[in-house]
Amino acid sequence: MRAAQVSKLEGPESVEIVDIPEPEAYPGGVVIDVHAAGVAFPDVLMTRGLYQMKPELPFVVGGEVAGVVREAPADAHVKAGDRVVALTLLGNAMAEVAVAPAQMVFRLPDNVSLEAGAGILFNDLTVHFCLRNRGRLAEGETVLVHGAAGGIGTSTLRMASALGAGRVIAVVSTEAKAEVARANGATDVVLADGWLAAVKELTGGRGVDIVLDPVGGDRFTDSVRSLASAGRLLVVGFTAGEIPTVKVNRLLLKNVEVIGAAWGEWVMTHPGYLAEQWAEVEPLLAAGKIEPPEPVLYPLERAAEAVASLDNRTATGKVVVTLR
């Protein structure tokens, strides 16, 4: 089978298209003919050996797929021929065939394409975890998201209202990305240059209830300042590269919180949580209350370019690699 493989840790440019044997089925595993695979920022880090989980070289890039079940255990909740999305854990996604644990495979609603499906699990379930579990989003609250034209950002814009937000403010770096944010459902859009003053004006000086921040870097202190009384700042990642610090006295001023939101760690330590999430998100997708993503598609031959688009921050929305 064809696959996008990393054999040396030199960044996205080290991703190569190779022919390798198909993976063998294992007990409890579902064999999937992969049509599309999602790209996420951890893939960038893994190509440099900088992610907390480090697969042995060589490894196949990616951790989420959409495709058609070829073979499943007799007691699995999916069967041959089902359209599914799945997590493949540590790599092993950008290949024509993948095997995933049955508990991490889910039927895809008929109204969602396989290409869009490949962009759902990592980003949408991360956002669901952030807003529901860690952010404790209440009906009508205001959510602000940094990097709003990226994968996590557009997922937040698509999902926040369906999960109860009354207003969703997008922070973006360019006018072109502002258009992406508006297309994905932002209530308001502000540019990163001068964003705090703009948000204060939009909210009449009150601030926002939740900040979802996958960017980090020098925006962090102003994110704390942007919070309303009892607001929550959700730390999701550090695509800006710099890991910020917080002066905890700032948390006292308005009884605000800075909260870590590591979806992957939660999934690995809370068996059954993925199924709980899908039980809530899937009906919203099927009913059209959450619009499926409209991913930027790259053929497998351009997998290195797809991963690099997250590294150089040119990506808008979810990036997906197609295999069939």
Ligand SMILES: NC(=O)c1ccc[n+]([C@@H]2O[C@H](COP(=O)([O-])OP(=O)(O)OC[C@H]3O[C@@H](n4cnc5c(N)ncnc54)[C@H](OP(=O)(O)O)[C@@H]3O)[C@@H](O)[C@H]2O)c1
Second form
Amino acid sequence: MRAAQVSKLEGPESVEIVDIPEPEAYPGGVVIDVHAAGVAFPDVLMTRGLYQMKPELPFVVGGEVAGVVREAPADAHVKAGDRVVALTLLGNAMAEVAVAPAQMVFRLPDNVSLEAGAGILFNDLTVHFCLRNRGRLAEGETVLVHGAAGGIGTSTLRMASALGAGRVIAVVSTEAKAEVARANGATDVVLADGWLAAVKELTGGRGVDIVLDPVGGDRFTDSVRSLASAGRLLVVGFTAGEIPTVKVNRLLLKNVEVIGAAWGEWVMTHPGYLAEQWAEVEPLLAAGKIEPPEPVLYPLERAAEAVASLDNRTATGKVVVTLR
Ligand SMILES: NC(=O)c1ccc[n+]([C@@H]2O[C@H](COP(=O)([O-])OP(=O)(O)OC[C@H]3O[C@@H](n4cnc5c(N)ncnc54)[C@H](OP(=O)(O)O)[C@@H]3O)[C@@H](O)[C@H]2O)c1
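Let me have the form predicted in complex with the named molecule next, following on from the form predicted on its own.
First the chain shown before, then all remaining chains and molecules of the complex.
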């Protein structure tokens, strides 16, 4: 089968297309003919050996797929021929055939294409975990998201109002990304340059209830400043590179919280949580209450370019690599 593989840790340009044997089905594993695979920031980090998960070289890139089941265990909830999305967490996704544990495979609603499906699980379930579980989003609250035109960002814009948010403010670095944020459902969009003052003005000085921050770096202290009383700042990632620190007196003085939100860790330590998440998200997708993503598509031959687009900050929305 053809696959996008990394054999040296030199960044996205080391992703190459190779012919390798198909993976063997393992006990409890579902074999999937892959139509499309999602790209996410951890894939960039993994091409440099900088992510917390460090698979042995060489490894196949990517952590999520959409495709059609070729073979499933007799007692699995999916069967041959089903259209599914699946997590391979992490690696082993950008290949013509993938195997995923049955508990990480879900049937895709008919109204969602396989290309869009490949962009759903990783980001949407992270955002669902952030807003529902860690952020305790209440009906009508205001959510602000940094990197709003990125993968996690556009997921937040697509999902927050279906999960109860009254207003969703997007922070982006360019006017072009502002357009992407609006198209994905942002109520308001502000540019990263001068964002705090703009948000204070938009909220009449009150601030926001939740900040979802996949960017980190020098946004962080201002994010604490942007919170309303009892606000929650969700630490999701550090695409800006620098890992910020917080002076806890700021939390005390404003009655606010800074909360870690590591979805993968939660999934690994809470069996059954993924199925609970899908049981809430799938009907919202099927009913059109959450719009599926409209990913930017790259054919497998251009997988290196697809991963590089997240590294060089040119990606908008979800990036997906197509295999069939
Ligand atoms: N905690 C979890 O469970 C979890 C799960 C999934 C992903 N993540 C993390 O979430 C973060 C975002 O992932 P993603 O897939 O959404 O990435 P993405 O699609 O590349 O979006 C990231 C956004 O970050 C902003 N950014 C600011 N400085 C940047 C820089 N120096 N380089 C690249 N982007 C920069 C960009 O927006 P602007 O240009 O508008 O600033 C970009 O759109 C990553 O750190 C990832 O590891 C965490």
